[in-house]
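We begin with a single chain expressed as C-alpha cells, specifically the form predicted on its own.
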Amino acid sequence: MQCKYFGICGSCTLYKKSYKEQLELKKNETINSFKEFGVNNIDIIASNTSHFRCRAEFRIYHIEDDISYAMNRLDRQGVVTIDSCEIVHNSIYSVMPKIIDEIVDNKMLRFKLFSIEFLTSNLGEMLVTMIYHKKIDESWDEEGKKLSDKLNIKLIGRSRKVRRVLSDDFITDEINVNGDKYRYQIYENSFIQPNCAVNAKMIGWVKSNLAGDKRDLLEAYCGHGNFTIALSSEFNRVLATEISKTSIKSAKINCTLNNIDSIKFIRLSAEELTEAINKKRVFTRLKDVDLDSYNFSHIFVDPPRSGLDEHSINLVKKFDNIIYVSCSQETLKRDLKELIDEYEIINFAIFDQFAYTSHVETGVILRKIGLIRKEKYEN
C-alpha cells in the first residue's frame, strides 16, 4: 500500500516497512515476548494490505468557509488535513469526498461540525455519525435527510446530550467463516473488530482449534455475539455474558437472524458472572437460567485492554479449556503467569487487525495439563 500521507499522518507508524516485513517484525517481537511460556511458533492471521478498516473516525478541520478531514500528525505537532485514507474500507473511501462536497456549502450541516464516524458492512450498508460542538435540533434533520437520501447512507447527528437518528442506528453485516455465513446487526458505538477480513479469520482460527471434547461453552465479554454466533454450532449450548445493554440487545437479535436457539445471552459483568457461577449471589437476570444444567467444557474470554481481574482469573481456572483473545499483550502476559502452572498452551496466534501499526490482537488456546496427560495415557 502507498499513501501520500505516510510520514505525516500519525495513523500509520510502520509505513517504512513492506507488509511482509511488518508481519515478520510482529511475529518475532511476539515470540520473544512470550518465550518464557514456551511459545516458539505462532499462527499469523494477516490483513488485506489496503482498504481493510470497516470503522473509522476523522476530525473535521475548518478553514474559513472550507472544511476537510484531519488526522493527528505523526510528529504530534497538531493535525494534517487529508482528502483520502488508504486503510479504510472501499465503501468508506468512496463516500468520504462525497460527504465533504455535499456539506461544504451547507451551513446547517457544516457549522461547528467536529468529527465524522463511519461504520460499514460487507453487505454495503453505511452508517455515518456527524458530531457537533453545537446543539442540533429538528432543523438539522431536514438537511441531514437530504444528505442521507442522496448518498444512500444511514445518518445520525450528535451534540451534547442530543442524538438525532434519521433512520436506523445500526447496520447489518454478513461474515463468511470458512464457507459458513453469519449475519449480525451492529449498533452505532458498539464494540466491533474493525478489520472485516481479519475478524472472519479470527473466528475461523478459534473454531479450528477447539478441543475434541465440546460440551457447553461459557463466554464472557461476548459483545454483540461476534464469536458466539459462529461458535454455537460447535457446542450443545452456550451461555454468553456482557455488561453492555446495547450489545446484549444486538446479540439476541443476531440469534434470531441466524436461526439459533442454543445460546442464552445474559447481561452480567465479569465479576457478577463469577459470583453467579460460584453461587455467591443470586441474580434476577438469571431467573430463567439453570446454571447447574450446563456441562461446560470451554470458556471463551475476550476482555478489554485491562485483561482479566482476580475474580475472572479464578473463574477461568475452573475450566479444562480456555480460549483467550486479547487486545493487549502486556495484560495477556500478566494473566498467563497466573495460568501457566495449570495449563499448557496448545496454540498461539497473532491477528493483524491494525496493519501499518505496531499493535496486534493475540489468541491463545490453553488446556489443563492433567487432562492432556490423561488423554495421552488413554491413547
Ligand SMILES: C[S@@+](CC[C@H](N)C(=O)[O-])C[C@H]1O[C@@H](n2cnc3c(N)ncnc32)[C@H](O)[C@@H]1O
The other form holds:
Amino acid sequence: MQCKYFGICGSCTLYKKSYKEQLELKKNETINSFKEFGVNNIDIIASNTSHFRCRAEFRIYHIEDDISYAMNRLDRQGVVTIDSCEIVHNSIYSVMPKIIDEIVDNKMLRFKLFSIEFLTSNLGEMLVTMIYHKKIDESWDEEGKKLSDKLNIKLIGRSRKVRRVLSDDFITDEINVNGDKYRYQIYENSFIQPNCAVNAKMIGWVKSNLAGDKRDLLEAYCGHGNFTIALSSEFNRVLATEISKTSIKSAKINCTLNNIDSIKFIRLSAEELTEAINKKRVFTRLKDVDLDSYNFSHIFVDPPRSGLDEHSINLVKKFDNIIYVSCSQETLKRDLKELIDEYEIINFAIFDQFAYTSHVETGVILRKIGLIRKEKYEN
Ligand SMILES: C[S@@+](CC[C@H](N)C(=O)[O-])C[C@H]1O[C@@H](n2cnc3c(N)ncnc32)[C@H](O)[C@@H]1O
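Would you mind generating the form predicted in complex with this ligand now that we have the form predicted on its own?
Below: every chain and molecule of the assembly, starting with the one above.
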C-alpha cells in the first residue's frame, strides 16, 4: 500500500516496511516475547494490505469557511489535514470526500463540527456519526436528512448530552466463518473489531482449534456475540456475558437473526460473573438461568487492554479449556504467568487487526496439563 501521508500522519507507524516485513517483525517479536511459555510456533493471520478498517474516526479541521479531515501528526506537532485514507474500507473511502463536498457550504451541518465517525459492514451499509461542539436540534435533523437521503447513509448527530438518530442507529453485517455465513446487527457506539476480514478469520481460527470434549461454553466480554454466535454450533449450550447494555441488546437480536436458541446472553461484568459462578451473590438478571445445570468444558475470554483481574484469573482456572483473545500482549503475558503452571498452550496465533501499526491481536488456546497427559495415556 502507498499513501501520500506516510511519514506525516500519525495513524500508520510501520510505513517504512513492506507488509511482509511488518508481519515478520510482529511474528518475531511475539515469539521472542512469549518464548518463556514455550511458544515457538505461531499461526499468523494476515490483513488485507489496504482498505481493511470497517470503523474509522477523523477530526474535522476548519480553515475559515473550508473544512477538511484531519489526523494527529506522526511528530505529535498538531494535526495534518487529509483528503483520503488508504486503510479504511472502500465504502468509507468513497463516501469521505462526498460528505465534505455536501457540507462545506451548509452552515448548519458544518459549523462547530468536531469529528466524523464511520461504521460500515461487509454488506456495504454505512452509518455516519457527526459530532459537534454546539447544541443540535430539529433544525439540524432537517439538513441531516437531506444529506443522508442524498448519500444513502444512516446518519446520527451528537453533541453534549444530545444524540439525534435520523433513521437506524445500527448496521447489519454478514460474515463468512470457514464457509458458514452469520448475520450481525451492530450498534453505533458499541465495541466492534476494526478489521472485518481479519475478524472473520480470527473467529474461524478459534472455531477450528477448539480442543477436547466440547460440552457447554462460558464466555465473558462477549460484546455483540461476535464469537459467540459462530462458536455456538460447537457446544450444547452457551452462557455469554458482557458489561455493556447496548452490546447485550444486539447480541440477543443476533441470536434471533441466526436462528440460534442455545445461547443465553446476560448483562454481567466479569467481576459479577465471578461472584455468580462462585455463588457469592444472587443476581435477578440470572433468575431464569439455572447455573448448576450447565456442564462447562470451555471458557472464552476477550477482555479489554487491561486483561483479566485477579478474580477472573481464578475463575478461568476452574475450566479444562481456556480460549483467550487479547488486544494487549503485555497483559496477556501477565495473565499467562498465572496460568502456565496448570495449563499447556496448545495453539497460539497473531491476528493482524491493526496493519501498519505495531499493535497486534493475539489468540491463545490452553488446556489443563493433567488432561493432556490423561488423553495421551488413554490413547
Ligand atoms: C475487546 S472487546 C471484545 C468483544 C467481543 N468479544 C468482540 O469480539 O466483539 C471487550 C468487551 O468487553 C466489554 N467489557 C469491558 N469491561 C468489562 C467488564 N469489566 N466486564 C465485562 N465486560 C467488559 C466491552 O464492553 C467489550 O464489549
